[in-house]
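What follows is one chain in structure tokens, specifically the form predicted on its own.
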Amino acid sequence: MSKKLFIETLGCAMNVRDSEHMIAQLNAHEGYELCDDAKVADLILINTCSVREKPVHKLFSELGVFNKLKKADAKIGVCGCTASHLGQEIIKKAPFVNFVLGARNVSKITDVLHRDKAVEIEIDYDESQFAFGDFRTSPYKAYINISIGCDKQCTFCIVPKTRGDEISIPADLIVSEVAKAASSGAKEIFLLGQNVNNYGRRFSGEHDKVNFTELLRRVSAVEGVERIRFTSPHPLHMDDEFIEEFARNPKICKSMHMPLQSGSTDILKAMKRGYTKEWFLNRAAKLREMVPEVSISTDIIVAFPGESDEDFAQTMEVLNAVRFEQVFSFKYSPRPHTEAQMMVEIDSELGSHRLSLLQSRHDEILDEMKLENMGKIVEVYFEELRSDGYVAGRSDNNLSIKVKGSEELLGRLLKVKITQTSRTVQYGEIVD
């Protein structure tokens, strides 16, 4: 009988994709199968975050909850962001947990699951060029890493200290895994990275210098690839040359995630982010400019050590001009190991009210857009069968869309006019 493997993950996409890897690489070398129930499987990962403060304050409580209703012999291990900064401390808090396993070490799971106690989180290990076995969530899309860690310095982030310094996956390794997910019927493509269009800038060893405008071109071009999504770009490295390519290429889906973080020009200085909210407006305008479909999702933080009501203002009035399709939106929480730590914080019902203005006046300009959606016709990927007789998907310019429909829909790429559209869910029909 195979052993039985639960994993919960946390966070980003990037987390997803680890999690695959940890999957891939317990079935291949220790037979572990994927179980949807805790109780009984014999190993239980938690794959977890660190970016927010309230994902490290779930991981302890959901530890508990496992510990109370896992197996008698099962083991239980904490890998991911929260494992690199934590480290031993989560042992200490939970002696119970079996191991420990950081972010910049996925490739070590089979090691550690034979060491009681094991803590593995070097951020410095070097993962770029180790072949994971493969393992995919969805037999529709495929996530591919492209780099791993972070070169940028914001003050608020602590990526940089759980994920290490930033290097390039080699170009023909990426392509190689990209044909042969697309030889197994993904037909999109979804490129990882934490800052995507920085791709290239360092190797391990000598290996084709190539950018991330490049890269796009060379996955583009393998068969069986109709879709590729990335994310996330920097602001500051959205050059033409990359918007451009964006544009002129039929193959990458028009939706664009641009954290902008902060609108004001003196915050951004504070948050080291590198551009001024002059030049996030001017690329977001060169988007729309030359994609007129073009989808803009984005990162905001409001109430950052200093910021006054004229930042905020600053905030809203990008708000306002740019109309982003998806905000994800928070106040602002120190995270351990960044210069923001030591600042001092703005009060926080003042922080919890901006949010609220920010938050109310984004849902008015959905709501006006969701009324501009109305009849229009667009291109679903369907991958996703739901329990309500729906099968979803997304349009080129990642719409979420509805239909009534069975599996025979998944995995197939159909025009769709939607009848009924709401802030973050359309409703529509197959029409061919």
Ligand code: SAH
Second form
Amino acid sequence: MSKKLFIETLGCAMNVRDSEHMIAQLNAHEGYELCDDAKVADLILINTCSVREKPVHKLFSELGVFNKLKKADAKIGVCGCTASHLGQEIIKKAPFVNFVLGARNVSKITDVLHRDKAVEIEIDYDESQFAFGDFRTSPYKAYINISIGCDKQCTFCIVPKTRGDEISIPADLIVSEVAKAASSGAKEIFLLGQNVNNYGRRFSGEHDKVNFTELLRRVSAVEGVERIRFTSPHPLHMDDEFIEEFARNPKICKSMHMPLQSGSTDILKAMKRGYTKEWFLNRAAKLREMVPEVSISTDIIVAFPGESDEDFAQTMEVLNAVRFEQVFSFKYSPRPHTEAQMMVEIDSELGSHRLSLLQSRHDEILDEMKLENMGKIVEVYFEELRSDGYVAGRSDNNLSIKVKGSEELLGRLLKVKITQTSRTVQYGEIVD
Ligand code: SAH
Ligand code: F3S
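Okay, that was the form predicted on its own. Show me the form predicted together with the named molecule next.
Zooming out: every chain and molecule, the one shown earlier first.
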């Protein structure tokens, strides 16, 4: 009988890809099959996120739960960014944990599995030179890493300390992974990196110097690729060449993530983001001008140390000017090993108040925008069969769309007329 693997994946799309890689390795070399019940698993993995403090706190209570319910001889491994930054401390606090595997070490999974109490958290380990595992969470779309780590030093962010320096994966390796995924039926390719449009700045070893725009061209030329998405680009590197390729290339989905973080140039400086409010507004305006159907999403942090009422008002100003289709907003959370951790925090209640002001203003904007979607015809890639008789997918510009239908719609790109709208999901009818 095969051994069973249960894996819980928290955090970003890169963690999803790391989990896929570990699942593939454990399957190919150790005979593990994926299961969805931790109670019957022989190996339980938690792939953690450490970007904010809350999930880190949750980790230890969760580990306690897994330890109680697991089979007597089952192993527990902690992987990902929290593994990188806490390392040995995890085994000290939860001695039943069998191994700790950092975010930049996931390819060592079959090794640590056999070394009880192993802690592998090297952040300069080079995982840029080999192909990632073949397992895919969805048969319809493929996550593909294009770089590992991050070279920026945003003062609030722990990621450079958990995923290490940025190294681009060679373009030919990426293109061959894309070709493999596309030939197995994944029409949508999702390129991943902490800073995708900085692609090509540093490779490990001698490789073709290819920048992100050129990489997009090469990926879109691969047979079977119909849609390309990517996350996350950095506003600082949104040069004209990149925006023009985004506008011109029909395979690139017209949805752009532009992580603003703050609308105040002073706070952006304190965050070391490298751009000003004006630069951000200029790039967003250029995008909207060149690609009228584009949807723009963003990340915003409120209550960064030193954020005044005036700074926050600037963030609200950008929110009103750009009218983002989606906003991921967070209250600042101090993180270890970051520069901002040494700065004086602002009042927590004031932070919560600002967060709710921002979110309710954005809800108003969404209510206005959803009306504009009524009656529009969009192309939808159907990916998920729901139990309520609906099939769900995303439009090119990333609207979540549901239509009545069955599994024969899965994996197809079809035109849909939007007949009912809400802030988060649109309903429609197939028109072709
Ligand atoms: N390069 C990645 C960033 C990963 S972190 C990207 O652009 O997606 C994802 C988001 O979490 C960041 O954009 C930021 O808005 C938020 N974040 C990061 N550190 C944070 C902190 N210390 N407190 C609150 N939010 C944070
Ligand atoms: Fe973090 Fe800034 Fe990099 S948000 S992941 S240090 S671009």
